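The data below hold one chain only, encoded as C-alpha cells and taken in the form predicted on its own.
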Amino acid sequence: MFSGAQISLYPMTDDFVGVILGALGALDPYRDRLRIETDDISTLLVGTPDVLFAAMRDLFVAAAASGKHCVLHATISRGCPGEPDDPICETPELTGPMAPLAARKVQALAAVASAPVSGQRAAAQFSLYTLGIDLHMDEIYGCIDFLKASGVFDTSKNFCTKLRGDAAAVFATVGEALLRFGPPAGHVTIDLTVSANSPTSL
C-alpha cells in the first residue's frame, strides 16, 4: 500500500515566507514517520493516513496561528496502482476484507469524536473519489452520511462537501473519509482545500 499527499500552504500576507518557515517546526514530531520531499510547487508527505493528517493539521494550525488568512491545498491518495508499496505506509485498517458500510461509519464517527481540540477554527471543502470499483456511489453516499453526523458538516456544494469547525475535527473527518470508504486495498483519492482566518468567512 502507498499513501501520501501533495500539499501546498498559502498564507495571504506579505510575510508569507516567515509564516511558512515559522510553521514548519510543526512537522518535526512526524519526520521519523514520514518521507518528505519539497519542490517549488508542493511538498510530498508519504506515510500512514493517521500520520499524514496529523502532520497536515499541525502545520496548518501553526500557520493559521499567525492570524493571517491561510489556505492549505492537498491532493491525497492511497492505494494508487502506479506507486510501489512502501513499508512506511503500512496501515492495519487497509488490510483484509472490506467491513460492512454501517460498521465503517461507526468507526469513523468514533475516531472524529476522539480528535483533540486545536482551538483553531477552519473551513474546508473536499471531494472523495473511490476509483476502479463498481457501485462507487454507495461508498460516496455512505461517506456523506458519515459527514452529516460528524459534527463539522456545513453544506453540500457542487462537486464537493463543505466542513466547518475546529481544525483538528475537520482534518480528522477528512482523514476518516480517506481511510474508511472504498476497498481497503483500493485506490482512493481526495482533493482538499482548508482555510482559516478568511476575511470573507460567514
Contents of the next structure:
2 protein chains.
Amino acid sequence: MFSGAQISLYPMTDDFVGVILGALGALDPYRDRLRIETDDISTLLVGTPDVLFAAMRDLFVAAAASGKHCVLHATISRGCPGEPDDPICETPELTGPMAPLAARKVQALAAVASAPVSGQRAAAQFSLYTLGIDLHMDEIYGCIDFLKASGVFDTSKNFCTKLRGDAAAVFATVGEALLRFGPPAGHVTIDLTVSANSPTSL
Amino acid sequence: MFSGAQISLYPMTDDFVGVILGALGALDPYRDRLRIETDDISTLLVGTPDVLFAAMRDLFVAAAASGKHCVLHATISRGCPGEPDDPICETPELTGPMAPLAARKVQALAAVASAPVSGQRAAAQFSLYTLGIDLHMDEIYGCIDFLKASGVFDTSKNFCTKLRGDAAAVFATVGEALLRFGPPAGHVTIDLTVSANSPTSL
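Could I have the structure of this protein in the form predicted in complex with another copy of the chain, to go alongside the form predicted on its own above?
Complete assembly follows, chain above in first position.
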C-alpha cells in the first residue's frame, strides 16, 4: 500500500508566506510518521490515512487561526498501482476482504462521532474516485449516504459534495470516505478543498 | 454528456476580492456557451471541454496579470453517470468509438501545437482519473506519454504530473488530456492546480 497527499495552503493575504511558515509547526507531532517533500506547487505527505488527515487538520486549523481567509487543497491517494508499497503506509484497515457497504457506513459514522473538536469552523467540498472497478458509482453513492448522516453534510453539488462544520469533524469525515469506500487494497483518490474565514461564507 | 468544472481562484493578497472581481470580465466572451453558478467555495462552469479550458485559461491569465501570486484550482469532469445529459455540453469528440491510443496521442499533440501564446508563465500539476473501466492505468500511462512530448512537461510527482510553460500551452495540454484519454462517452475527471508568480517558483 502507498498512501498520501499533495497538499497546498492558500492564505489570501499579502503575508501568505508568514501565515504558511507560522502554521508549519503544526506538522511537528507527525513528522516521524510522515515522509514530507515540498516544491513550488505543493507538499507531499506520505503516511497512513489517519496520520495524514490529523496532520492536514492541524495545519489547516493553525493557518485559519490567523483570521485570514485560508484554503487548503489536497490531492489524496491510496493504493495507486503505479506507486511502490511503503512500510510507512501500512495499516490494517487497508488489507483483507471488503466488508458489506452497510457495515462500512456504520464504522465510518462511529469514527466521525469520536472525532475531537477543533473550535474552527470550516466549509469543504470533495470528490471521491474509486478506480479500476466496474461499479464505481455504487461505492460513491454508498459514501454519499454516509456523508448525509455524518453531521457535517451541507449540500450535493455537481462533481462533489459540500461539507460544513467544525474542521476536525470535516477532516474526520473525509478521512473515513478515503478509508472505507472502494476495495481495501484498491486505488481510491480524493480531490479536497477546505476553506475558513471566507468573506462570502454563509 | 455532461462536462464542466468547479473552479476556484486564490490570489495571495489582501486585495484578493479585487483581483478576482477584476479578472471575471475574462469570462464574458464565453458566457453564452457556459452555465455558471457561484458559491463560497467554487464556481461551476458547465460546457464543452474546449470552451471550459479557454475560459479557465483567460480567467487565470487575467488574475495573474495582477502580478500577485495566484493559483487556480479546478475539479473537472466529463461523462459522470450521475449527471444528466446537457445540450450545452454536446461535442463530436466525446461520441463514437474509442480510437487507438497512438492515434489519440497524435491528435492531442497536434492540438497543443496549435495553441495560442498567452505571454504568462505558469506552473501546473494535475491528476487524470478514468473511472468505471478495468484497465484505467493503460489510459493514464498513455496520457503520460503524450504529456512527456507536449512541450510543457516538467516532472512526474507522486499522484500527479507537473507542467511548466506558457499558460495557454499548459491549459491546452490539460484540455487534451481530458478529451482524448478514457472512452469518449466514459467518466473522466481531472484535479488541476495552476500557479503563477510564486515566490518559490523555479
